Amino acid sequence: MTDFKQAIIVREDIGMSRGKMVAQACHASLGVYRKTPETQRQRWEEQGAKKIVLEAGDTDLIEIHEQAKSNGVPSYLVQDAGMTELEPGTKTAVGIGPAEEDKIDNITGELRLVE
């Protein structure tokens, strides 16, 4: 049986508060979840809805988003509305999956876990 997971990649280089970072990660998770086919969502949920949170910079977010799309993995890029801490349009996070774990690892394998 293939294992599924979701990856949320956030920026730690732009001075977001922890609360803001968590909110942006939630936007990424929900945004990509809504774009994921129902069968993949069901398999992921049946397996416990595994998630990982990784860190990356602005360039990495765009590259990850594009790489996921080109590999057929659901992806959602979050751009902040600019109502609190950041300038409008600041890229803050990207969500990929739920998808097969190996497909996500091929895209995010070099990234570090958020600590």
Given for the second form:
2 protein chains.
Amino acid sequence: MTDFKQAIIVREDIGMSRGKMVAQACHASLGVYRKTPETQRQRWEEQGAKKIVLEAGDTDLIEIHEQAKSNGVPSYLVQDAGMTELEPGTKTAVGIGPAEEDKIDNITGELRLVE
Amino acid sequence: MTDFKQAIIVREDIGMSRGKMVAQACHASLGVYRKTPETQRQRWEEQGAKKIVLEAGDTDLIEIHEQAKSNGVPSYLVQDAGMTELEPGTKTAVGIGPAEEDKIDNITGELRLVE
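For comparison with the form predicted on its own, produce the structure of the form predicted in complex with another copy of the chain.
The complete assembly is shown below, putting the previous chain first.
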């Protein structure tokens, strides 16, 4: 059986506090979940709702978002409202999936895990 | 109109990596979202889906979870499967709400924001 996972890709280059980064990642995770068909969500949850957290820059986030969309993988790009730490419209995170693990890996490619 | 928010409370005392902490917070955020009535979810989303990220210890997480439940606020306690960094069953995070801001504040009380 194919494993499903969700990838959450966050910026680490814009000096977000830990709390800010967590909140943006949660926006991404939930935002893309809401766009994912119920059958995919169910399979993912039955398998333990695996999530991986990766880091990328501004341009990468847009590319990942576009590539996911063109591959038919649900994707959600988070732009900050700029109320607290960042300029309005700053891209902070993108969530993709849940989808089949190989489809996610094809899109996230060489991105590094957040440690 | 009452403001709605979601609180995500995470452990900072167990040496989780940043990526691990983000993943646990996303489990909490999504887990409690799924338990929240649709009307509350909609009001929260219309207001921008505000999320705050707080820190607490092991005992606090259980207390928060119990207090939320007894106050009728949706709550989801995350216990790690122990596959990577932690002992199986370690409580890592709790998500509460979305719910009215004052109800959330009553439960989270004096907890500090994650910075």
